[in-house]
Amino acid sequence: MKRPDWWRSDATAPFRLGPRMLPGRVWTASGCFGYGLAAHDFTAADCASPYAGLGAVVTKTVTPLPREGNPMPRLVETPCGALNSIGLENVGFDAFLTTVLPELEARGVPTIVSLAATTPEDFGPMVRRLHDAASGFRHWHGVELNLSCPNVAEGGHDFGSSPATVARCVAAARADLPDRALLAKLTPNTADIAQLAVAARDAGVDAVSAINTVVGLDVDLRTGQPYLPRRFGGYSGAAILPIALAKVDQIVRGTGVPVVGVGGIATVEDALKFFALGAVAVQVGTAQMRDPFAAARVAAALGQWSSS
């Protein structure tokens, strides 16, 4: 595909978002890279790590306490996506605090840490101990604020649904993080997100990260029953990518609040769908699970163009 004529960004060139300074515009999504400790020895033929040119790695959601997630299976596949139920499963706020961000920071990976709570109030506390644990660290960079992951108990989609929760969420975290990137991950789920784009924004929010996945179902036909224990699970991957395009161009043309791009996206051309948008970043989120050099693969294009 020929560079588009209206292309001018480098996304592999630092950007400031908020009070920082972000490596690059093509982060991966949260859930979709672990924690982005695994992949250090991974090689490729065109591509020498999966972290090159990466502008953030979004952690895996961590919680107050740890989770086992959600009953196996968790994930169905789909021909144009993926259901996953994980329920959050992660190490806990601790452990992470004192074995992951110090792995991630020594080895210099670009992260934004994506924290989930039962309560608004209970961001503050986090955000708090996150700040005092890794203020000194490099290539901490900011946090996400998961508000609408579809496949948890303790509130679900409609826990980010409201716009007056979200404020009360972004408020909490916005006081205890003064020099580092603040973002809001939305919910797709909802008949006007630039309501809910504006309550982050007027709270404190630097950019909202739009969107999750989206509530779906499918059914086992040997069973008749649905594939997922818990029946709904959030649903991605190429199908979502005009469901994202729209619920971005309603944030940006409705609110002007500060835009990364998520939701179906596996080339370079999807990624371009969002800059024109308005998008200032995007994220890979179901195509890297599939393959852990897509997001490195889609900014090295996006670099390929900025220099030619």
Contents of the next structure:
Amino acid sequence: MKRPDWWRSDATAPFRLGPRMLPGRVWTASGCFGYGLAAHDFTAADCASPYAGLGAVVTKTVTPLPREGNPMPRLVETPCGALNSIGLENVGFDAFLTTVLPELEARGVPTIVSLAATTPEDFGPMVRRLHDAASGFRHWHGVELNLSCPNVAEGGHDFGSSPATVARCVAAARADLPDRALLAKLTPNTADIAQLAVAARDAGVDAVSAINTVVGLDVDLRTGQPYLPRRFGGYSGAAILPIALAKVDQIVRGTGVPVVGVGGIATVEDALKFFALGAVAVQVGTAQMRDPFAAARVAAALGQWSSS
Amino acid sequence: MTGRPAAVAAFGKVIANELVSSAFHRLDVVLDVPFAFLPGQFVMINEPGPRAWTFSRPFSILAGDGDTVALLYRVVGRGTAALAALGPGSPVSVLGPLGEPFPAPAEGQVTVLLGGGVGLPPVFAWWRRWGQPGDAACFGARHAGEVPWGLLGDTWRVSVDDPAGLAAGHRAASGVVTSLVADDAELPDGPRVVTLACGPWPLLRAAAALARRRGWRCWVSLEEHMGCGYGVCKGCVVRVADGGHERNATCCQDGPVFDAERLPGLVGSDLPTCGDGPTGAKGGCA
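Okay, that's the form predicted on its own, but what's the structure of the form predicted together with the partner chain?
Complete assembly follows, chain above in first position.
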């Protein structure tokens, strides 16, 4: 597409987010690009690398201990999106810190580490150890708190739907993260997402990421049962783009809290809609699963306008 | 995992997309970026642009000369129905080659190839690359009409569940594909024989059981629902034995080829079958 008249920014230029300069405004979303290492040798005719122009790779969410995740099947494709119930399968914080993060640093991948925990107080020790182990890393730019994964419930409630719990998580992480960006990823499965954003800002985040997946369910008509063993999954992909735009708008207009827009972005047009509403950056998620170059293509399309 | 060719996100154009039997379509695509593959590897296929499916579909590579790649598929769902409608010149996106291939042959190895239905491509590709006169290449289908006779030629042994309708000049045994070699006295017992199998779970279980009985090594290529195909979504995990423990492995990146002895699920009872789920399954089952 041609550059819209209202678009004046350069999404591939460095920008400040809290205490940190990020290399660009197009990122990959957590859970959709692994730890950011699986595609390091991939090539394409029309794009230099899956990492070209990216401001950050937000890693797959890491938890204090390794997790095996949920039973199969874990994915259901729908006509305009997908349901997932992966269950935060990950290598655990220790292995991430000793093997994954150093490799991301060595490869020069701009990294934001996604963390989840079962209590707010668990975030503090992880962030402290990150800070101690990686304070000299040039490419580790920050932490995104995954407060909204609908597959890991605490007491039957969504972990991140309470403003008070969000504030406790953010405060626990902020105390030990003085020089990197801190983000909280918010759930859309709540009546008032703006309230969550305000709680996160007041407790110290530099921005909120909105949105995580929408709770969904699909039924296998051959059995009359839900496809997913845990019944519900996180709905993502093209179908949730208008939901994400509405939530971002509620936060930006209602609170002024800086927002990183995420939800259904596959193209530069999708990304521009979030920027038009005032998002400071965007994340490409589900589209990254079918095209490892999806975010890089969005960044390239935005970047060409900076020199034109 | 070492020595695999790096994956390419290529754009292709359909050269041909035709039925090669009553059930199986062969898709030939010319690529904008050539890539080499190893037998057992697969590609993720999609329609580029706004018509893209949320997830690409995994297909084992049947053949390829670098500039082109050929796949075999059966129409079982939305994705493969859309694929079958693509005519010559249609654009497709092709991400590949992906996954762990079948092992290359060792010195003195005798190989038993077992392909069931749309599980034919990886063993067919291996046979084309490395097959020797002493190897046993076997294909099984549900009925004679499903068999891609033109592809298999005279060297492949064929079995069908139902021999009715077998045309003159075509030979096929009745029964499961493993019965073609189960008691073949020309194949020695012991680990000099290596079995490579791909197909539905009952075939893989039968292959693993036969290999155990005769002391053969056995490698299987699994068909599993996949999201990304390159290891990032963790949507295609299988349980593998690892030093006395079990752990998750991704079918797409750690597999799809596994040593049968490392798959506890192969001797279990609650197993998925080809095409029984909502997403793609390698081998062309979506």
